[in-house]
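Next up: a single chain in structure tokens, the form predicted on its own.
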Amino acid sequence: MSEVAIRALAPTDLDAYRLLRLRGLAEHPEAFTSSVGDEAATPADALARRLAPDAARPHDVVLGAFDGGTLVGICGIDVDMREKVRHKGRVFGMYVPAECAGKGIGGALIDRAVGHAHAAGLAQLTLTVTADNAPARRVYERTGFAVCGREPQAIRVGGRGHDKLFMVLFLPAARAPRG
């Protein structure tokens, strides 16, 4: 594998996201609050919207890692923009594929959302892990997120229940500019 590179992706990288996030959901439904029938009925323009900059949302956005022009992993932030939350962001749809395990991509990945979040001024992150998944568990601790509770069932896939984690992590103030 080449040097990755990790970049926010565009409307242009639809294609690419909608493949890629599909696939995560079909291989792993339990680590996803989304399934594969509600995201492939999402439009495309939706889709796209996410993927699409706004200057009214700064702190959204989603990551790409790029293998050469192959994308093999994504990440995304998000911001609830109600007064009382909007100091936070939440981490959503992580994913890397199989074949890419075990190479960093995931942990340059969550290294690159906190230095994004940081950028944007959010006060904390947070996510939910799969309570059994301890390979993506291990990425986020070591970039210091920490559990803070457990809501047991929290999704159904095939009839079985799956505990999630709640993950947080507080970022450094940001310094205001010297001048």
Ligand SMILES: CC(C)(COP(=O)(O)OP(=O)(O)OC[C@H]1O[C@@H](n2cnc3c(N)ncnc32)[C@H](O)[C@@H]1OP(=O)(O)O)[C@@H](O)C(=O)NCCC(=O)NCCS
Second form
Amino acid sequence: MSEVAIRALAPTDLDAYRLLRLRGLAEHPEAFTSSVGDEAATPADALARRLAPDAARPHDVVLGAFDGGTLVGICGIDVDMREKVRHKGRVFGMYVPAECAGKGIGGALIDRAVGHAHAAGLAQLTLTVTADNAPARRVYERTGFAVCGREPQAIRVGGRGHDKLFMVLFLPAARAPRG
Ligand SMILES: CC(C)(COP(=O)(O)OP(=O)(O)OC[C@H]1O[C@@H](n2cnc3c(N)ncnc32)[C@H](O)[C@@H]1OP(=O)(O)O)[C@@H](O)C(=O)NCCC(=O)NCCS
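Switching forms now, from the form predicted on its own to the form predicted in complex with the named molecule, please provide the structure.
The complete assembly is shown below, putting the previous chain first.
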């Protein structure tokens, strides 16, 4: 990978984020649980909130990979804040457009997401991946995620069912501050 910078997206990145996300959902409907229709129905301010830093949710982030000024990859983490499940983050919305794929951008995004989750004190990351999505599975397994379950016919796209794999990565305990 060359010259790609990764940073947390901010509300000012909303238009680029929305465009790239819609493209991913349109070009790879079998890879995502959300559809283009779901996304189009999501109000812009809900998406902008996703990109806004929130001191009460330091683990939540949408990372963007930039080649110059162009957004060429996205990957998010969010946490269900209910007491019994707030130790784990969910990885969502990983996408690198085809013309940029195969250069390590997806790997760099998930590595950064893992670092962010660890720094934020999360104990584990989970995600789902469509069972026959070999490139995505490769990226996650390379980073240390392991398959921990399979849901048959988890999504339907154009009337055809696709299984989803559940994957998990356990993070080392964050070191307690000295003193
Ligand atoms: C999955 C995705 C994010 C990967 O991004 P990327 O920038 O190409 O990722 P990387 O370049 O870091 O790595 C891609 C890996 O997939 C491998 N790969 C590509 N095609 C493959 C195939 N058909 N079978 C197995 N592995 C494959 C590459 O060899 C590479 O692994 P390696 O470097 O160990 O050889 C990107 O392809 C994408 O957005 N796909 C469509 C949407 C999607 O599937 N999102 C994930 C939802 S869970």
